[in-house]
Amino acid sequence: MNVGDALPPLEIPVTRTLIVAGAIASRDYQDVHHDAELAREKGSPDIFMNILTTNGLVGRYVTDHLGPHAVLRKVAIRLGAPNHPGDTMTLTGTVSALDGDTVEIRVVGANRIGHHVTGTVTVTLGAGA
């Protein structure tokens, strides 16, 4: 692994079920994550994914690529364009720093209207990674 190496992209279909299940799993009961009518009343075209679901998907993207011995040390993300039902979020990543067994990966998740998430993930590689 070298600085500048790209991770293979991961396409995630953004379904209504994924959005609602992620919100429930993270105990985020905000109506904009499960009630389309109330989301529209608040100015959104539909329900949208919460940051905790996005955070989990970003972590999964990195650890799925680096293997079961990789340990997440830091996930620092910023949300941009919302993920709505019917979108596809494509995650991409690039190795941005290496320090011994610690790797930093710059991650971008994009959908049809722009960048949904940008940030960095710091991972320690364990034996076999």
Second form
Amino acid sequence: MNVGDALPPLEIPVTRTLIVAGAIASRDYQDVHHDAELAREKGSPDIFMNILTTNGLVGRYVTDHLGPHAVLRKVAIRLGAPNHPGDTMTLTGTVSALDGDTVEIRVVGANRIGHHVTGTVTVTLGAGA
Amino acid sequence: MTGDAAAGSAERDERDERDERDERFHHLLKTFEGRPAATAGRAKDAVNEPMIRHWCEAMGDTNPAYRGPDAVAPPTMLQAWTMGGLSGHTDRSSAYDELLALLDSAGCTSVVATDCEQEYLRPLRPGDTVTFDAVIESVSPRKTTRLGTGHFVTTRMDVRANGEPAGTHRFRILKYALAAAPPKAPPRPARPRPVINRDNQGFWDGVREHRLLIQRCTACSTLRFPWLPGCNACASPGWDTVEAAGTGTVFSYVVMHHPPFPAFDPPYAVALVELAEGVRVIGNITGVPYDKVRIGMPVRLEFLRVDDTLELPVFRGEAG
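Mind pulling up the form predicted together with its partner chain next to the form predicted alone we just looked at?
To see the whole picture, the full complex is given below, headed by that same chain.
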């Protein structure tokens, strides 16, 4: 693995089910993540993905690629364009730093509006990696 | 002081006042920095396999590290363990509630999470008891975003498992007032339509064919413009038409500055053009800046397509 290496992209179909299941699995009952009518009242065109789900998907993207021995050390994300039902979020990643068995990966999740998420994930490659 | 200067100064005063008010409010918000956001928080559930499984199902995460007898919780679940859930938080500090209420009262009733920075110090395993404390790190000055105007509130949470440091969780939300839907630019009002009646129908028929028709008295041959039912010279109602050759000179003109009419972009020149045939016609001058129009300037007729249903004769100034 080298700095600059790209991870294979991962396409996440952003379904209504994913948004609601992610919100509830993360114990986030804010109405904008499950109730389209109330989301619209609050100025959003539809429900949108909560940050905990995005965080979980970013972590999954990196460990899917690096395998079960890789351990997440840091995940820092910033949200931009919301993920609405019907969107597809494409996660891409690039190795941005390497230090011993610690790898830093820049991750971007883009949907049709723009960058839903940009972030940095720091991982240690465990035994067997 | 002129009226404009007075209005400008009043606007400035208003802006200064708003800036001052913003600054005072931000000063008040900043007094919350360093105060606790949650004290001695305790997760509603110990780390447990069902919640881990539900999380992994939702995320589509099949990592074997999160299953089986040696399972750990997905590290990115860190915040999930600390969530209040449907029954809400019971461990929020009064300072945090007070801060949010203050922002609500300033109209910043909407909330969106913008940043999450987590560091994982020790894996969480089923059975671990999760406790946490959080502090209000910072409250930003008033910011205007695409969503609306509000304040970013950053908290930092220390999460422990069975009393041992397990991770840190920095979280930023934007508390904001919904931006009003951007006002749609009203469509530019259409230019006024000509009033067409049986006395001038022939003129507008000519315009449609790109011909500028002058009325001629069939009794005394006097040309007349604008179109009228009878001759100014001999009062005869009989007439036919002569097509203007299209050349002329500026006989007189005005420049419209004020008041602005919605369909027009002032300043613009309106000229009284004397046609080669001797009659005078009012029209816009094109091709020459309004301040370069001069009496005596030669002009040539052309037709301006104003919109779908309107064409007008105008006069292009000829250089020289």
